[in-house]
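The chain below stands alone and is given in structure tokens; this is the form predicted on its own.
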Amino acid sequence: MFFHITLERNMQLHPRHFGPHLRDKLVAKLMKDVEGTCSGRHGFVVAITNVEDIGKGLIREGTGFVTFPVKYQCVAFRPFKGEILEAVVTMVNKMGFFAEAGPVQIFVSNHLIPDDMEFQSGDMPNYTTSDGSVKIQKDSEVRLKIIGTRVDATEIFCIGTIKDDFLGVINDPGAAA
């Protein structure tokens, strides 16, 4: 799910770039260290949409350098348990497949997937109905349930299933060639 909410950060600048573009060099700055990132409490950050304040900078001894403390507005991406993703299959092997939505990873085990569906090997592995209709491989577009999530520092991991109803693959590859 997206959020869009205010963060705080302090920020260290060099003092060559001090000047008339200073704001514009601290929001640059400020863009380049947070997009991208994630923090175990918020999320992704997917894009900084507004500097609320820039703060009086602060002198570190020693260095020269300043630090800004500075309020910002974002867009960050968060998953929870129970939320529909659509994903794109970026890995299948018999244990189950790996799915991507955006910046997270999501492994849905064997055990998560219809029992119509078998895993077949070869080059191109795949999990494939009885009758061939239905086949999810890598880069299959599939929607998913997530069912559980695991918060480190910097990352997200999820665990999803298929084994629902409406969930399966939306869009398959294979099939338009």
The other form holds:
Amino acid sequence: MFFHITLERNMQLHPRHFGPHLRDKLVAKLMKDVEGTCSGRHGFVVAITNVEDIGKGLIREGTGFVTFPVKYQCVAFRPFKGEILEAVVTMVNKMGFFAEAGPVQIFVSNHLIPDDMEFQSGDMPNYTTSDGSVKIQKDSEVRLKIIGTRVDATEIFCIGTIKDDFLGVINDPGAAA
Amino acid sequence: MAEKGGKNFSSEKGKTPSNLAASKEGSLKGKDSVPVNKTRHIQLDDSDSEYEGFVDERSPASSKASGKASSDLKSGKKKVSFESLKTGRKTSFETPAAKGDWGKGGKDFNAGKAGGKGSLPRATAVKPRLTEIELKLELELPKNARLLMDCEAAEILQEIEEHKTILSEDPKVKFPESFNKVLQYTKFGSHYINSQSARKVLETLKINGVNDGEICMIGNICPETVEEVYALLPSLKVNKHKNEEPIKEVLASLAKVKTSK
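We have the form predicted on its own; now please give the form predicted together with the partner chain.
Complete assembly follows, chain above in first position.
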């Protein structure tokens, strides 16, 4: 789920950046440091929307670096357990399939795929129902439920299921139930 | 990637399969014996450790004040999901083998984690857990956070992209590749002509006790029927008598604002 959140961060700036464009340099550094990172609490920081406030800089003893407390707003993305998401399948193998929803990778194990779907190997490995009406292969769109998440420094990884009602391939008349 | 994923999961299972079975029994009976699953959950706990902030907020309060009441409530809810376990998904949850346990194990991880922290007797089925998570969405995000539906996020990111194309002429400014991925995802996920009308319609549900997280989920999923809403968001079932009619109306209004895809 996306959310818009205000965060605060202490940015350190080298004296070579001091000058008339100090603020711009600080904002650029903030964007470079923060966009695209993850934290367990906020999830994935997608983009900074604006910088609210830059506090007074404090010169660090011993070095010339100055620390500025910066308050900024950003769009963050974080998957939650129990959340329903629509994702695009990126890889299929006999253990299950991988799907991507924005910055998040989701793995659906074959045990969390309905029993009537079987793995078919080949050029385009896929999961198909016994009557061939529903197929999950690379680039299929599926609706899945997140049942577990893991966050590390650069990415979020989740486990999902399509075994519940109303989950599974989207836009397919034979779709999940 | 598949290997990496597979290894993690099987090592979880491999470590203490007996504990899994034990905790399954415990969870179905409604008592959380906490077979100290913490050591098994190292991989997930990396993220779960971040949860500590808000799990602890809840647990002391509820354990002190309404421990009994909450456990009764939860056991009530657990019954609902237990029946669905019996009818729907019995086979998968009872397979002792391999990764079937992962789905169930996921629930137990929650149990172990919660039990470890607040030592609350919690029902460990996923469906009551969803209510807590939805509640946690409110608790965890401070007042300055606002939940966004995919369509709203798409609009914001679109604006940012326009600014960035101007900025990109400056070679020093660099954008993460993930930004494009997310932009694409939000476009793919937004089903409405414009987000303000969708938001207006969904806000009316707030009066009926539907919280922000649930409203966003309904907006994102774009359900067609009320049954779909209740199947995907079981936490709403609690107030079914209250919110069924409003949800039907909201779905009808949303259908008018949808883009044809």
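Numbering follows the first chain given and starts at 1. The term rigid core refers to the most C-alpha atoms you can superpose between the two forms while keeping them within 1.5 Å. Everything numeric in this text was worked out from a predicted model, so none of it was measured.
A movement of the C-alpha atom of Val51 falling short of 2 angstroms is seen between the two forms when the two forms are aligned on their rigid core. If you fit the rigid core between the two forms, you'll see the Cα of Ile156 move by 2 angstroms or more.
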